[in-house]
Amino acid sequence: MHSNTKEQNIYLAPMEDVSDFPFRQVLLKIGKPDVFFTEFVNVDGFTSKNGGSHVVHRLEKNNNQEPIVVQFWGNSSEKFIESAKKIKGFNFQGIDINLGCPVKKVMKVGCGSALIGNYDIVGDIVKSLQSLSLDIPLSVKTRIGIEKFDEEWITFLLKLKLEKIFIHGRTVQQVFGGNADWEAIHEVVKLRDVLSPSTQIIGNGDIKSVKQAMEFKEKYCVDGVMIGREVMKNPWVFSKKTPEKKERIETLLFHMEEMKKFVEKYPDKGWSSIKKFYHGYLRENEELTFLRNELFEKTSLEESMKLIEER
């Protein structure tokens, strides 16, 4: 019988300018997942001549944010090996390979979802990393297929004997439209039971609450569930609570303070990604909506913080 790890049921999905260090600090304060992910880390950038100085902020973490998995993207096994060796002292609890990002600029360079069905390159990357005898789990995050559920692709991944496969229930063609196909995710579980019983399957797609996550975990027999875009609409998704106005404003201000410190340390990061969260923090009544609209007009973090503090 396949074992479940009780402590690792709910995962925060890796998302560009979302699952960064400042926001993870927020989640530690208001309600956190069982496992964090970093943002996407490009192996070419991380291993570049400048030492990856322009991407190193994506690897920032602290002990309170553990367990945390680093997600790498690229298509060169040599760069993956170099990156894996480079993070040995970072104390991550897992390495994940991005085989699911449908963003055009990523796919254009033959990475992310463009690697679905590219058996030679993916096999080379995975086997190269496995040959390092890593002390931490190796996983991949992918989609159910390019245009439809691709049993051959899933079978190929399962035969690689990965510790975990994170499966988004959408095709590449769907991007983020339509509905996630959890029946297809269940098919992945059934294939797993036959081909690689030790591989954990983590489902992803359209999860809007911890309650729903646990219901889907049982219904579709996955080992865990990943929550992604919902966290921008509702930063409290992991806490199972609905915050009042005061907490919403105080939490946004805390997020801004964390972002300010982070940008001072890593100027390449930039502060404006915090705007992705304005809707999630500032809603529920007209006053918060008005404040949100005012904040979108501000051109600096300092101005934005001042506006909130003067309320």
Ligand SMILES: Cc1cc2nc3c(=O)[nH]c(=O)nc-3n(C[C@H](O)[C@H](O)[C@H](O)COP(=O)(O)O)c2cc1C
Given for the second form:
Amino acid sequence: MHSNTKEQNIYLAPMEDVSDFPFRQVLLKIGKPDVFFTEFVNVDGFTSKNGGSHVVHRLEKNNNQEPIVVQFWGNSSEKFIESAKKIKGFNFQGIDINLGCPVKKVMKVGCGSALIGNYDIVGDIVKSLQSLSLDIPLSVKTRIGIEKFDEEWITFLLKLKLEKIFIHGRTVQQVFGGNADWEAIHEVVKLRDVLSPSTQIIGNGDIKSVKQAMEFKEKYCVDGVMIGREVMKNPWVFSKKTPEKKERIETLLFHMEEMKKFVEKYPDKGWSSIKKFYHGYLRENEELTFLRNELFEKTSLEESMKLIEER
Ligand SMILES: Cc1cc2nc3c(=O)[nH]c(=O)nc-3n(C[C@H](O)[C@H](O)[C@H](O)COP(=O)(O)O)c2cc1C
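Can you return the structure of this protein in the form predicted together with this ligand rather than the form predicted alone?
What follows is the entire complex, opening with the chain shown before.
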């Protein structure tokens, strides 16, 4: 096997409208994680009668983006099974179940974080997927608990003998506030050592650099570290470099070109999510800040690209 067998220390977090295909293309160019994640994909949408056409763009990938894990969310084991069968042949290197999303629209329908502590449903989903004898790792991504560290929840997950558990060191109640609790992540590792030594624990929360990731890997004894929001503030986080003005502008333009091609192929995908990255690309220089402010005024991708090209 190729890149899949390399050491997998650093993961890109699944993030809706962030860890999408166009941005992954950018990371391939400027510095990439060891493992990519897709955005989360709703199993009901993906298996719906219209063939999942409105979510299918989230599953787009190419060989260069491997290893890449697909993340699904939902609460029906039947839909999870159908989705897992449907992606056979897509060549993903893992399937992950979202058990941590705190967003209202997801929790309201009994999914994401709403599944924390729901042993029947989660057990059913995991065991159903395990019964398929998938030839790729099965994992879950979750939080440390609802209001506080929940040892019972973690114990339950470990007893399911998953290949990996991605653990965001925040409670559901925290949403994204306060700090990620890496001591709690260490507690998960200690429980793992006793209950399921073969399950890899990947820590997540507030990591700002690869250097910090490797320090935390050592200090908290995790098998890998996942980096999320920092990538919007600093798309060069995986490359460990601080780019000059020219490279910043060229990279944003490349991102826009990738987005343009992608939106043409998948009109259901909106282009404007790219604005989340403007701060990350265009900073540390007055001229860049000025350009950034001008870009925020633009209402189409073409106009935005023209502004950069003609400046
Ligand atoms: C814009 C955005 C979208 C996200 N979408 C997802 C998602 O689709 N699936 C998921 O498991 N977590 C999602 N998350 C959570 C991240 O994967 C990660 O767990 C969280 O941001 C904490 O890591 P960080 O402190 O490095 O950002 C999202 C977070 C953000 C900010």
